[in-house]
Every structure is written in C-alpha cells, then in structure tokens.
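Take a look at this single chain, the form predicted on its own, given in structure tokens.
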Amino acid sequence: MQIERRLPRIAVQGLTGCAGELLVILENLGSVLPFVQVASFPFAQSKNDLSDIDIAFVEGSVSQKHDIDSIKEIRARSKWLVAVGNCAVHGCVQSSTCSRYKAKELVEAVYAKDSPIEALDAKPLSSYVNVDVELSGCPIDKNQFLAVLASLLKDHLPYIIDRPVCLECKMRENGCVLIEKNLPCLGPVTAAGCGALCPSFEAACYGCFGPCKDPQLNAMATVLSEKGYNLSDILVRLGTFGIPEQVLSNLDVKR
C-alpha cells in the first residue's frame, strides 16, 4: 500500500504594505507548486487555512493594531517565519515617515477625524515576534525567494548576502557611478541582492534593499556632501528604505 506523502504547507500573508512582495511570490509559485501546498494566500485564493504551517512568508510592516494579532498568530502556527521585503524587515517608507510624524497625525491628515483606523508607528516584524529569516528588497528578488524556500524545505537556514551592492558591481565589472559620474549612489551602504540592477544601467543605487551589514553612514554622507548634495537630500535618500531616524540624526555632516 502506497502512503501519500504530505507536502510542506506554506502561507503567504500580507500586513501593511504595497503587496509588491506578494506579486513576486505569486509570479514564481508555478515553479514550486509540485513541492509545496499553498495553505494560505489571501491575496491569491479564497480558501485559506493557517493551521500547521511549515513556512510562512509575511510581507508588510506592523502598522495597525490588528497587525499585531495577525503576526503573533502566524508566528504561533508556523515552523519557519520569513519576513519578506523592506517593510517587514526594516519598516521601510511608512516607518521612516512615522519617525517624523505620529501615526495619529497621519491618519487625521488623510482620513476623517473620527476614523476607526487604529494606526501604530510602523515597525518591522521583529519588533513583535521572532523572525527566522529576513529577506529584504523593495520588492524582493525572485531568485533569493526561491533560494530561501529551497533551503527551508531542507530545514536549513539560508545564506543571504549582507555585503554592499558595490560587491555586485565589481562582479559585473561596472564602472562606479559614484566616482565616475558623481551620482548620489547608495551602493556602499545598501545590501546586495539585486544584482546591482541600477548601477548596471548607469543609474545611482537608491537603497531599495535596505542597509547592508555595518553600513558606514557617516562616510557615505560625507562623500555625498562633498559632491554637492545638501543634508536634507542625504537624509531622505538614506532614510527612505529603513535606516532609523535616530541613526540619521547622529550623522556627522555639516548642516
């Protein structure tokens, strides 16, 4: 008698984000469906079950009160929890905005004064639960997603590169747009993973994969300042995709 093997169950959930990561995952599910069962993916299917999840991929920051309940439930029901995208990993655009304004002020500026929305200052998933793997990007890279899934299906934590984009530029033999074209490239402080996409087309990296390991922010700010960019330009570029406001406020650059 042949016993049918249970396929690993995955969940793909979204909190507060733009759904960019959900689209990347959806577009690449076809290649992994023979190996997994999609137990829950509200963005793509109507029947969803969060029980007994092997791997949960969660997009978006924790920005509303119900997000806290959602991420805690997902964590409790999952063997592995993967934060996908900069919103889930760093807080991204909404987190940098909440570092300058209170969430309540933002809600009142956009919605009616008595809006039922219970907004919070946006934070990454790791502020509330233990996260096993953090996969940054805005959006994530499909090859990194598939590599992470393959590793976790084998019960191995994946290797995710945390070195700067400059490493990928060197590997592709790109000219340095920061040095050669005086463009405000954030490659030296941004995590690799995109394949140096923008510099490969002679455009400046704008930091969409979030900060690399031990980013030298003061050095980056000084270089940009020397190239004629003012402090407000530098702070906006550095802060958009995940570097906290309190870190940026300590930059040693002339104002």
Given for the second form:
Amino acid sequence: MQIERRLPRIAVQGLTGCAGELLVILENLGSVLPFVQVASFPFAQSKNDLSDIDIAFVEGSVSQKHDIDSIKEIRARSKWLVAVGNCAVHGCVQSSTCSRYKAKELVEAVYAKDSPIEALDAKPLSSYVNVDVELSGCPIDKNQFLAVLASLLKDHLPYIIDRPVCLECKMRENGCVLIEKNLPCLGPVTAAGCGALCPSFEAACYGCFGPCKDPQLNAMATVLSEKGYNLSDILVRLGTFGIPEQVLSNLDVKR
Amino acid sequence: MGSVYAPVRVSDQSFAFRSVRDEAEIAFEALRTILPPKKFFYPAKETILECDGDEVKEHIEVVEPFAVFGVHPCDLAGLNALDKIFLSTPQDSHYQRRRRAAFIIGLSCLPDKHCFCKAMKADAPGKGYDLFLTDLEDKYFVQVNNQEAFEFILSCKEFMHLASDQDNQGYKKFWNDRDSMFEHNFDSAQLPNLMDLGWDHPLWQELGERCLSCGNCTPVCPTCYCFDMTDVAMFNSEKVEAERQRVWDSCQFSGFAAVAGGENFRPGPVDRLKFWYRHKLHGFEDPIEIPSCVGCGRCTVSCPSGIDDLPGVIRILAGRPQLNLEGEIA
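Having displayed the form predicted on its own, please output the structure of the form predicted in complex with its partner chain.
Now the full complex is given, and it begins with the chain already shown.
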C-alpha cells in the first residue's frame, strides 16, 4: 500500500483587524496551493478544521476577550505561529493611537453605556502567546508573505528585513522627499519590506510597517520639527503604527 | 548589444545612472548620482548560491557587455578602491565578471560646494576608465587608456581628430581652472592622525544624537562595501527552492555589530557614526588601508539630518571650529 505524503496544513485566522492581510493572502493563495492544504481560512472557505496545524497566519490585534481565547487555541494547535500585519505585530492604530484613552470610555462613547461589548486595550499577539515569526505591514507585502511561507515549509526561520525604508528607497534611487520636498517622511525610522512604495511615488512614508530596529525617534522628531512641523502633529504621525504612547511622551526633541 | 548607462534626472535635485537609448535622455550636467557606479559591479542584491533540493551550486550570472558613460574622477577613484577590496586574493568572481564586462567612459566635471575630491587626491582621471572625456566646450578631449578603447576610437574615426597643441593647452587650462574652484582644500595626509587625536572629541556625541541611523550615507558611498548574507526560500511552479543572497548592509544599522547573546559592539548611533567616519577618514586593516573617502559629497547631500558634512567635521577635528560650508577654508 502506498501512503500519500500529506501536504502541510496551514490556517489563516483573523482577530480584530480590517482583513487586509487575509485579502493579501487570499489573492496569493493560487501560487501556494500546490504546496499546502488550507485547513482553516474562515474568510475564504466555509469548511474549516483548526486541528494539527503546521503553520498558522494570524492577523489582527487582541482587543476582545474572545480574541484571547482564539489566539491561545490557535497557538496550542500550531507548530509555527506567524503574526501577520501591523495589528498582530504592533497593535496598529487601535493600540497606539487609542492608548491615549481608557478602553471603557471609548466603548461608552462608541457603543453607548451598558453595551455588552467587552473591549480590552488592544495588544499584539506576543502580549499573550509566543509568536514564532512577526511579519508586519499594513497590509503585508505579498512577496514577504510568500518568502515567509516558503521558508517555514523548509523548517527554516525566514529572514525579515528590520532595516529602515531609506535603504530600499536608496536602492531604487528615488529623490529623497524628506530632503528635497521637506515632506514628513518617516522612512528613517520605519521598517522596510514595502520596497519604499510611497516615496517611489513622491509621497512621504507614514510608517505603516511599524518601527525599524532601534528607531532614532528623538532625531526623527528633531528633524521634522526643524522643518517646521508642529510637535503634536509629529507625535501623532509617529504614533499611528505601533510606537507606543509612553515612548513618544518621553521623547527629547531638540529645537 | 549591451546596454549603455548614463546619468538621467530622477527628481528636482537628483540623478541616477539608468539605461539610456538616446543622447537626449542623458543629464550631462549631473554632478553626482544618488548611487555611485559601484552598483553595476557590486549590486545591492545578488544571488551567490542556488539550492535545488540537496544540491547547492554557485550562481553564475551571464553578464552581457555594457557601457557606463559619465563617470567622474571621484567615482573612478571609488571603483579603484573597490577593486582593491574585491579583486584582492581571494578574488570575488561576481564582482570581477561584471568589471570585465564594463566599458567605462569618464567625464570631467566642475566642483560644487560639497566636493572635496581634490583634498582626498581623487580629483584627476588616473586609472579605472577606458575612455575619459574632458569637456572643452565645443569638443571633448579624449584620453584612451587601453587597446579595447583604442579599437573603439578607430571604429568611430569620423568623429575624432588628433589633438592639436591648442587642444592640449585647452586640456591643461580646464584642469588648472578646475583646481582653483574647490572650496575645500586641506591636507588629507593628516586625516588618520586627526581621527586618532579626536577619538574622544565631544563632536561624536553631538553628531550621534542627531543621527537617524537611516544608513543613507553608506549605500551612496563609492567605497562602502559591507554586505550581509541571507538565505531566502521561494516558490517556483513545482517546488520550493532557496538561494543565498548577498545584500548591502550598513554599519549604521544596529544589527551590524550585534553578536550572539544579545550583545552589541556599537549599540548606539554615536559609536556607529564614529565607526563609519573612521573607515572613511582613517582607514582599516583592509586592502585599501588608507582613508577611503573620495570626497564626492554624496553623504553630505543625502543625510536627512544634515550632519554628514565631512569637510566640516574635518575642520572641527583640525581645530578650526566653524561648521559652515560657506566659511573660510583651511
């Protein structure tokens, strides 16, 4: 009797997020289908089996009590857990920008008093479970996603660039919008991976992949401040995609 | 037929070497491109090894002959420095293959306020080119450096005439006039000593606090050659394959000097920036050995924080404290 080797089983799950990552994965599912079995992908198929998962991709932040239950269950059933997207890696807007308010006040303002919504302070997956791979982006870059999956199928931890957008921007030889146009570009402190998409179209990077490794936020805020940008606007801009409020409130901006 | 690369305008203030098909595309006025011509020989990302199942083999790229037009003296000096790094034993075959395939046409230029190639002794067309053109306004004075270049000249004789005495005088006048146009003129022989003396200078702290660690100064530098190796898996239509890629790295990134155990030899921008300046102005125990800066001014114009003003830094280390490019020259 010949035993057919089973394909690795993947799961693609969403917590609290906009489904941007689910869309990117769905759009690129065709090129990975020969290599994997899609065991669970509630966004894309109605029959899902979240058992014995080889690689789980999870988007969204943990923002509600049932999110905690979900991520713990996924973790327990998966060999590799990959956080995909800024929400799952950094907490994105619902974590950084909203952390200025108390969750309870926000719920009351949005859903009225005594609503049954049990909102928590939004947190990345790593606040609750061990995450094996973190792939940020808003949304994620499809080439990075494919590289991560291909790498994990070889049981090899993927290389994910943690250097600033500036490196990819220089490689494309774009004129620098921060220098030449005085735009509030966050390329120097933002993780690459997008291929310097916005600056390639003469727009400022707004930081959607989250901070690069060891971001020099004091220097970034100082440079923008010298260009005439208002400090409170700079802090909002820096804080949108995952730099925590408490880090920003301690910045030492020289002017 | 191979491609011809020349500077083209990419933004209000910037140029880049791009493939051109028509003379009208060429920005003859380009003083410095965003990336130096090192990108043709030592690309930002290249495949070194291919892995197919259990078989690993060297990736050998077929390199078509190509020409690079408009390479200024500082960039020729940069290529000569990289030759010492990549063509010293053991030679880097990937670099060598591309260097051999290239036909390099140098072009004279006039300095702006950021240029200090003269001080770094990288201002004259020495070697590293096939043809070098000096702009004599209504014609070019052509220097021919090798047999291949001579044969090229013979193939387009109708555009050439032998240099007359007047042409020779014109050549000397161009380079003499150019000599007097540099704002920055200092004795670079003292640079390694100044760097040693300035090891604890408060300047490094000041610059480091302003440094974004964006790494812009290193990809644009004609003599920065540091790279990282990464193993990248990918899908093809039937199977998962992998390759080993060589990608440009930068000593300005925090991971550059990180080692196992979570330690880092240069954990902050102050140490990292000083390290880079030391390589450029002092030199390491590498085949270049001497200060590797060629005075092209790229780091100055591409620093978003405005701190990589090398002549200004040199002036401070030398005890002339004005950090003002328009100011008095040493």
